[in-house]
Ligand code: GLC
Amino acid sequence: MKTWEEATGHTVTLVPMPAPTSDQFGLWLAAGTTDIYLYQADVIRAPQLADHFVDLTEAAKDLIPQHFPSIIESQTVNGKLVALPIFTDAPALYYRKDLLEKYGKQPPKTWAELTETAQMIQDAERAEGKKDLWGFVWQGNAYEGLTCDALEWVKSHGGGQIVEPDGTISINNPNAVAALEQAKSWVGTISPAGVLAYQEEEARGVWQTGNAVFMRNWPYAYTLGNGDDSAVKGLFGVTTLPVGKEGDPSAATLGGWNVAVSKYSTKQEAAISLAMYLAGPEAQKQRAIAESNLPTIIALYDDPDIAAAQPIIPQWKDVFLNAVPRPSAPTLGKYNEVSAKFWSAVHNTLSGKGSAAENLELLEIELNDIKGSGW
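That one chain, whose sequence was just given, in the form predicted alone:
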């Protein structure tokens, strides 16, 4: 922030946030604290706190079109832009280039192609003695990560976003049912039964030891996968996640961080100026080069300086163009409850505790109950 400080004459003091994240904002925002001016907020948190933040729509009207639309959507509540994106995150499909080349396969475009390719290579490699190889690893534990994985399956089958931006509960539909039944078919076939307990690191552990053909994971796994201690160093590529069928939307769950201005701040003009700077191209380029932070400004993915310093970053452009936000903006303070209900319904389906149709029908009833008490 030195550049902004020098340009404006202001000095910025960073205040460490308490852990866990559920406590981070309540301590100060609920108390109307006046001496904290800006907050760095997770992509799903800022909409839950919209009443405490300044509307940045007018101030950022020229900056907004430069960002990925899905990220702006994720931070917009009832027409109010509650936070500006400063860096982002979204998952991709990791694939073993060497194994696909060995068997004459291309990176899959649909989930059906992934299923077929994963099974074929898994069977062939096991026949050659690689008994520990699996076709596909992902995050199947009952936690927020499963909400992310399952949202991608559902959205990419044309099944919507669980709760739509206008608040419509859309999850109980045939496309969503088909998506979850397909994912259930992976458990114990191309994915180990233990995938139902996997989070990001468990999936990466299988992948990085060379024991998976495909993996769904976040960008952090790319650098680690090319580390000197990795069995797959130089052997893999990344691509957008598959779709249900040709014409369906690709979907990668949006992650990342944003900056919001407290409405209780006594220096709102300066705080808005800093938020604009942090979300702008100069600061985003600095963070991309120095820290590998993935920009939210589309043009930076074609910046030659960034490409030279961090070759991974341009590879994520198509992923973010297809990113989908979790339904935190329409569900506001009830998002955590909505997400927990969703991942529980999905986990039950994957575990064989009821069919996808039964579990999504029950989920719809539960979400309507939550909505009835007010998002």
Contents of the next structure:
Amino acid sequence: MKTWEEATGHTVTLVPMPAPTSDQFGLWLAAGTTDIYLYQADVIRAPQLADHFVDLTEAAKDLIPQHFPSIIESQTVNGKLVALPIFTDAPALYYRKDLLEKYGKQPPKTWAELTETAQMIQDAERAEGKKDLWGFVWQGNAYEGLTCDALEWVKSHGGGQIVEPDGTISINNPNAVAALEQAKSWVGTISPAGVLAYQEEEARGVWQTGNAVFMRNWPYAYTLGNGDDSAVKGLFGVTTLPVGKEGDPSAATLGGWNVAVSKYSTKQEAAISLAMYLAGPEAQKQRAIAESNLPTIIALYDDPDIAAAQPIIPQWKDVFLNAVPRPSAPTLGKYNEVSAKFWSAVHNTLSGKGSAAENLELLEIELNDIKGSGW
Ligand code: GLC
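Switching conditions: you have the form predicted alone, so give me the form predicted in complex with alpha-D-glucopyranose (GLC).
Then the entire complex follows, led off by the chain already shown.
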């Protein structure tokens, strides 16, 4: 922000948001709050919040062609560009190179392989006295992050993407059931029972103190894991998430963050200028190097400074370009509700409240109700 403040003479005040992405700022916008000028919005929010933000098409007309068209598309609602991308996100499977080497294992290709390797290493390491070691940590709390993890399990088992791009509700199918039953089998075996309350940061906490063989997380954890205070500095690698069985599609949920200018703001011009700066090449490069955030500007994937500082970034270009979107486009203003129903069905299954088959059957009925009332 400093560079922009110095160049323009404006001062930025940051207002922290509650961490879970689903709780964010709906209320402020609904109330027409005038003293928040610029919002940082999750990639899935554009359709739902479009009415509260100004159209950035004209202001950003020179910047837009520098970005991946698919990301600009995700922030465009009925021809209105409601937010500018500041970074994109696609998760990785983090693995401990030292432990895999010690036991002669390769990074897993299928979830079954991951389960087996995690259990084997966990058992062997615990027998050597590493009592706190777990096989696999991920995001199991009942929140938007679980929608991301569970979409990956389902999609990579050939079970579709909850609601398909044409609006078909596809989640109640045997592949999705198998995916969720497998995830349930991890809870209390290769994953701590407490994983049911984990978000990204709790998973990273276990991982970064050296207490996990595998972790599912976003690229931000890459820089932090290589920090001087990290017990796993230099000891880990990243690969794509496993699949159900060979031939199934690997699936990474598309994440990412954008900035949007409130239409109730009394400082629109300054807010647009800051949005342009944050979404522009200079700030994106800085964020890529300092925080391993994936740029949305195409040319930055060939930037030698970024590649040297954060090898995960050029390596991750294809992963994010093939990432699977959550169904926020087909469900429009109802995405929040759809996602909450999905993560609840998954969380119930993982907690042993009903089987995957029962919970997905119920979920299908609930989603049909939401669809019936119009999305
Ligand atoms: C990351 C992603 C975001 C997602 C969130 C879930 O921040 O970028 O899109 O909704 O994780 O916890």
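Residue numbers count along the first chain shown, from 1. The structure presented is a predicted model; accordingly, all values stated were derived computationally and were not measured. We call the rigid core whatever largest set of C-alpha positions still superposes within 1.5 Å between the two forms.
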{"property": "Hinge rotation, rigid parts compared between these two forms (°, from C-alpha fits)", "result": "36"}
